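A single chain comes next, written as structure tokens; it is the form predicted alone.
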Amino acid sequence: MQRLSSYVLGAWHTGGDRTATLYDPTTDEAVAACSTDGIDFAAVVRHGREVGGPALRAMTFAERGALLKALSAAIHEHREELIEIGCKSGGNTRGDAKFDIDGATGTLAAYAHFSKSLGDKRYIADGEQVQLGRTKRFVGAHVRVPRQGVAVHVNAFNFPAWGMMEKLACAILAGVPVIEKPGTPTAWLAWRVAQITVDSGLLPEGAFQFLCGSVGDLLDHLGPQDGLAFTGSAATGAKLKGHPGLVARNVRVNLEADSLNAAVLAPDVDASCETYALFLQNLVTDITQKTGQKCTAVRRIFVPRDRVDEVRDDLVAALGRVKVGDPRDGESRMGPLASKAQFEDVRNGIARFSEFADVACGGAEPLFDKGCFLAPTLLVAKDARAELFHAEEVFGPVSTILPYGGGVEEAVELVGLGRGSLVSSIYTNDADWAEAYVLGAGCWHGRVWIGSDRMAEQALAPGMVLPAMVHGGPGRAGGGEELGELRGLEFYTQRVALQGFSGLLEGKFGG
């Protein structure tokens, strides 16, 4: 069994006897163990602040971007090994494992590219100068400078590589050292990526530390220059955001939490439209990719009431063609849930939902005697307004059809019952319908994806998180924001208003 370790204070630390055990969700075999016992978390924070921070801030954006580009290449060299670990430790099919790993290296490379616009500076110009005095000699300007703390990243289990590296890319480019904590059930893959990162020697000492296991009292040592970025459940996110020490010291907190993402089929789209085929294709992908364990997966499918039977039958047929099995089998298109706890949580969720919906396919019964396998599950709500569908996420291969009348106002109202999501996708060739939906529902979403015949052949799926676009959402989605090109650096930098002689500000802090 593999013993996973933490990288802190410039060395690897294996922890004590109190360990968390990781299992292969395909075979139920114990495959790894980890522990953070014995780590001095206060010293870890100081090491990042006092060693890693100054080293990063001494570099320009261009130099930090070059590090990210080289790190992307270093991780890519181990792609096949990482795919194998992803299959064994996380229940990923080969395609799902590649999705995670390529997302990690792709985001690093993207932020290396974004750094070129910042060049050899150590600050970011934020807007134009503003005349403040009687003449243009006295002006004001805004700049962003790196915060002089650490960034603690508590990542989810579903994307152990991508989730870690998308946060790291923004922080390192901004000039802020990171302390990474992966989700424990799939931490083996994150640990191997951490090993590659350390062995590459690319990042300055103290710029990257890695905790495999409990965070202990780490949060007690964060201060006003530090930040905490969390991806996971809304309940855990709320608990972290309310941590007394973080509140008392005004530590920045960025949350990406549960998201009851909605797909809406507009009434103008019939079976003859390319948009309808795209609608079905994207839904099958969202239900089955990563076994439905994606923060951007569609949980609520809004369909005009007179089209429900048609959509249900078409989705059941498409999901029925998805082979579920050992993810290392090249014919399998969906593997197991990532852990036994996740497996039981999803089963219980399906059982609760089944009281308010008809099961069109799948269900809560295990597919096999061994492992954490469930079938893709499609439900049809008896009442689209039932609170459960808009209040609880079943984080697995599960989605629910919710009938509506077809009007955009009703669609906006029903989608809003979810109280905030990462992404909503709509499928329509009616520009006015799309405009009304965006203006009505946009306030509840970090992103609205608009599918139509004119983009169907070139569209990336709505579940794809892209470095150039903002990722996050209001309300129950956490209220946070990540990525979005250089917008992703805002969490790690401080906006400073400067006032002084125009020549000085232009010469030293001009764009």
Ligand code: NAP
Contents of the next structure:
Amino acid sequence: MQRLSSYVLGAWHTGGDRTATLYDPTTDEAVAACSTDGIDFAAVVRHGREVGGPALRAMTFAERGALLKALSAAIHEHREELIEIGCKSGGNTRGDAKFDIDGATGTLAAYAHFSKSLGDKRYIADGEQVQLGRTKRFVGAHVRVPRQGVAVHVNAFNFPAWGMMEKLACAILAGVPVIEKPGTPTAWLAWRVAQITVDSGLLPEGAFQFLCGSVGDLLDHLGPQDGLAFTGSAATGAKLKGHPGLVARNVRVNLEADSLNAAVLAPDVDASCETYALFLQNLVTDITQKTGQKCTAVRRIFVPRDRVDEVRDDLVAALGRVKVGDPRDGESRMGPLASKAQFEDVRNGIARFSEFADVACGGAEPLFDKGCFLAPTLLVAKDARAELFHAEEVFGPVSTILPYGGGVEEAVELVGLGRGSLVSSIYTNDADWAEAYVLGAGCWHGRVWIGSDRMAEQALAPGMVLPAMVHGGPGRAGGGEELGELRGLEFYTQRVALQGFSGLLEGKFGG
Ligand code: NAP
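Form predicted in complex with the named molecule structure, per the form predicted alone context:
What follows is the whole complex; the chain from before opens it.
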């Protein structure tokens, strides 16, 4: 069995006897164990602040960007090995594992590219100078400077590589040291990426620390210059946001929580439109990719009432063609849920939903005698307004068709019942319908993806999180925001208004 370790205070630390065990969800075999027992978390925070922070802040954006580019290449060199670990420890098919690992290296490379616009500076100019005095001698300007704390990144189990590296890219480029904590069930992959990161020698000492297992009392040691960026369930997010020490010391907190993402088919799109084929294809991807364990996956499918049977039948046929099985056999397109706990959660969720919906395909019964396998599951709600569909996330290969009348106002109202989501996708060739939807439902989303015949051929799927676009969402999605090109650095920097002589401000802090 693989023993995973933590990288803290410049050394690897294997912890104590109280371990968490990781399982291969295909075979139920125990494959790895980890523990953070014995780690002095206060010292870990100090090490980041006092050793990693100054070293990073001494570098320019261009230098930190070059480092991200080199790190991307170093991880990419191990791509095949990492794909294998993803299959074994996360139940990923080869395609799923690539999605995670290429997402990690791609985001690092993207931030290396974004850094070029910041050049050899150590601050970010934020807008133009404004005249404050009688003449242009006395002006004001805004700049952003790195915060002088650590960034604690607590990640979900579903993207062990990408989740860690997308947060790291923004923090390191901003000049802030990181303490990374992956979700335990799939931490093997994150641990191997952490090893590659450390072995590369690219990041200055103290800029990267990694905790494999519980965070212990780490959060008690965070202060006003530190930040906690969390990705995971709404329940854990709420607990962390309410942590009394974080509240008392005004520690910055960014939450990326769960989300009842909606896809809406507008009434103008019929089966002859390319947009309809795109709608079906994206839904099958969302339900089956990563076995539905994707924060952006569609959970609610709004379909005009008179089209429900047609959409159900088309989706059932397409999902029936997805082979479910051992992700290492090279043929399966959907693997198991990532862990036993996840498997049982999803089974219970399907059973609860089935009281309010008809099961069109799949269901809560295990597919095989061993492993965490379920079939792709499509439900059709008896009542689109039943609270459950808008309140509970079943984090697996499960989605529900919710009939609606076809009017944009009704679609906006029903989608809003989810109280805040990461992404909504709409499928329409009617620009007025799309405009009304965005104006009505935009405030409940971090992103609205608009599918139409004009872009169908080039479209990247709505479930894809892209470094150039913001990721996050209001309300139950956590209220956070990440990525979005240089917007992603805001969390790690302090915006400061400068007022003084225009020549000095232009010379030292100009754009
Ligand atoms: P989770 O159970 O909430 O755990 C998330 C992370 O929090 C894990 O690293 C977990 O560590 C840690 N954690 C749990 N309790 C903690 C505590 N008291 N103090 C500090 N850390 C704690 O979520 P998950 O099951 O890993 O992930 C699935 C959820 O993540 C889904 O709901 C999904 O929608 C959401 N998600 C959201 C996004 C997004 O961008 N919005 C992206 C991916 C996933 P352990 O694993 O060691 O318990």
